[in-house]
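Encoded as structure tokens, the following chain is the form predicted alone, with no partner shown.
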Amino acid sequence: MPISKKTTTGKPAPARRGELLATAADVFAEQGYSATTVRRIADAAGILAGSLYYHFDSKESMLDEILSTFLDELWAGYDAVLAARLAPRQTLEALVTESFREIDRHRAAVAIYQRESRHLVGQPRFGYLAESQRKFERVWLGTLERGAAEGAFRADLDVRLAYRFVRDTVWVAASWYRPGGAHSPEEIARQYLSMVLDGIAVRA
């Protein structure tokens, strides 16, 4: 049986690497990428700055792995929703629910994405961010357009405005959501969907 490579903490390297990425994500989300130094991440992780280079060759590499891991998981979930070929309303509900699950799993990464992606998309290493944004828009707009065409949503719906409203309503939750709170991601998604799709006023 092969012996796992371990760090000075005694933990297998992959596990320690994941812990360090989670710490870096929290620091990036709190302080901003440009303002964060490798030493600051190391201090938060309780190690020497030089020890961080045992796992990562640069601060940029950490950011890349944080964002790409989040987006890979997001698209795995979205692709599963689309593969199910649900009706438009059910597709929208599933996309919203999957989005809240990703906020729960990767809250710090979502906050970083929202704060930094505009500045990162022009860099070759982060070119995948722009493609992800385009794909995201196609998926959500396509779902709304299909719903309006099939009578699931109002025919007079401005789908682009609706897309922006739903997108911003969902993803801004990363600014206040904390994993382990009073409501599960699924419950929050259900409440949001109820307000988006059915409104908040009492029906006569």
Second form
Protein chains: 4
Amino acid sequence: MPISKKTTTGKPAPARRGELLATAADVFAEQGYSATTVRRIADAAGILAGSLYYHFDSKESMLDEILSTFLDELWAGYDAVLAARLAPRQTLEALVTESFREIDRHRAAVAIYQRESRHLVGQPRFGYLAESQRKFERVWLGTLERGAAEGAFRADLDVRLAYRFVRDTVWVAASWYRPGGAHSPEEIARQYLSMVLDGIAVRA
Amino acid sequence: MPISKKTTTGKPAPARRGELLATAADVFAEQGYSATTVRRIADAAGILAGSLYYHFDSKESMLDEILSTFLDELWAGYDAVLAARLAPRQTLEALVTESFREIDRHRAAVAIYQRESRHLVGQPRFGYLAESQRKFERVWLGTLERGAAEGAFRADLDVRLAYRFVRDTVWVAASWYRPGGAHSPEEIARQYLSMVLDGIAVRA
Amino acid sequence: MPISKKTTTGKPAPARRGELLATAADVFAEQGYSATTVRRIADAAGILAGSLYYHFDSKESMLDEILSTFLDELWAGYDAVLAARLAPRQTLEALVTESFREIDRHRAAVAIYQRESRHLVGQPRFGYLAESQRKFERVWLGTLERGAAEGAFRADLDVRLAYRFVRDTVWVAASWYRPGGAHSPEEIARQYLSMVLDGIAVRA
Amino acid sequence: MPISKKTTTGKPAPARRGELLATAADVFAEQGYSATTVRRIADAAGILAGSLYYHFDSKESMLDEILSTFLDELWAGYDAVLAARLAPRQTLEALVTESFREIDRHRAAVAIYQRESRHLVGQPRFGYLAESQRKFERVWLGTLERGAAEGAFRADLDVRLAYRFVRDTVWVAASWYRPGGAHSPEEIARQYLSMVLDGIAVRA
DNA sequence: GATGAATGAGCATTCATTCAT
DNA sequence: CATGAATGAATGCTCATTCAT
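Alternative state: the form predicted together with the DNA, after the form predicted alone:
Up next: the whole complex, starting with the chain shown before.
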């Protein structure tokens, strides 16, 4: 069951739609949503601005579809991880790895999410963002708390601070990550997990 | 030597200017630069939109002054840290602590910097952002490299990845940090350093 | 009796007023009235824009005073010529010479008049422009008609066309004339009169 | 070879563009460029102000296109005259006649040119105005000098003064000329030439 | 599916003007 | 006399959106 209501509108051709959304996502990610003009998206797609309105209701609906599609896939991945009911440390490792895979697949959407979600959550249309954030916090914070209680994670840390630390640490990577670069998502995940779990200092 | 050209104007530095900049910074941080209208800033300042132009040349020049003022102060702090010529680990600790202090003092500016610097660096007017970024990388990456060479930091990590990890981890905190909250900047720095240096996992 | 109502307002210092008007006239002449900002005039005068309003009611009142002062002096000169009741050809010569003297003394005002009078005549405040134009036409056209009737000027010409020809020919000189140049106003008048009266062609 | 860079755009040259330019030219000529608001042009064209920007980049680009189109046609006419390699007097007659024809066809553009060119020449965008002025002077002054040398024109006149006299005399006519009036351009040219060449005085 | 032309609301900015100091 | 700070109306321009073709 997808976290967002909107999947596809009644319109015909679904292939072109996806291409246009990918183009829009790239431009949104590069320039920011409100600094992006509909005309720039159209330019990048090789059509005129007005023509976009055959495919989409509005600029906002493109943003909506980009974000909801991403979140649907993200949660499909997370839910699969959670369904495995692993131990806290293994859950954390799996969540981090899954997150870097999502960054790999939805880099633009992740970047947009990072930049815009704060002031979108307020709008009714983007209510699913708030819902997703709550669920997100429940999953990650819960995993950390369970791990601290079971002795897998340090108990001397402020767990909310640790939550923010892990969360930001992972997702901010979308701002510099370029698919097809030197590191695979799994490789990056391994290194990040190593740092997050064991630190960068040499043990005394 | 300040990283930005404009440090002090010839004018007797009216207090009003500073107030207006603080107001503008808050609004920019909350809504994003391009989604912020000059009217909103004026509203928040209790004057009319046109009146802002008595004090500033343009919306962009407000952004410019906010960012350059922040960077000047940031580098004053960093330079003081570097002048002490501490060992790598102590340098890292001092830089992280100084960074959280800057977030405490310039929360809005830091948030704006995070959000907007990517697409600002290209513009000639904001050339000092690129300069600052280069200097920033030199300082942090250099500290990590020196630490790895001297045995303070793990040598098995990709140092560039570790650099990004530490860098983002610290600055992204500006997005949730609220001055006057439960934790002082120094307390947050201590916890972050503990996680970054030693990890969140319990040692086997 | 001056052609315009306004001579001086009740305000005190008359010397500074004159300087400011001269400055304003220069700027108006160079940039055009509506393209001239009050601030530019103030800059040129070495004061702040708001300070001009101690001396003048408005930008328009400066224009008004510049034009009316000029027209008052012009008509003083013309009236003296007409009072001599010379023959048509001598009247024409005297009017042309007097006109070049006015251009010499009021270059800026003449240039402004040329550029702006067309769309000012409509406004009630500048009603004296229309009055002056009527009087002007009466004087010049009358002189030409009298001259044609008395055999001093060619009778085969359209006298209205000839009027426009002489009028424009003389006044447009204000657009290139620079006081203190190679030619005195009297010298220019002599050459212009020679061309207007005898033409530039060598007689067959 | 046209004096201005932009002669025809790659576009299929929509007729609408020409209509809008004609409207804009009329308004510019009537009110002056800087006193003309874009809204007024739009009103005169029966559309909204913003809609003009579908056709033109800016108010300035309309002015640019009006002036460059006019100058291109003017020089086409002048070049045809010069190609005939007539004697100086016949060249002068042909140039004057051609000028009045241009005034007839481009009345608004000529009026705008007269009013605005002085402070436009400085701007790089309108560099072609300076170029045109130089070429203009070369043609007219050269014709007068050749005529004076060959005995067609009086040699006792200051030739630069005569040049300005003829030049201004002709073009200023655009300020009162109304197409479709009592006189055809050729008729006006004939009378003007009669005055310029032979003067208005009856020969002794 | 796409274009060309337009709309209408809103935006950054300008500018003449005011006024307490 | 002049300044510094503000007003408020207007200006050139942008942009998401619409729609007949």
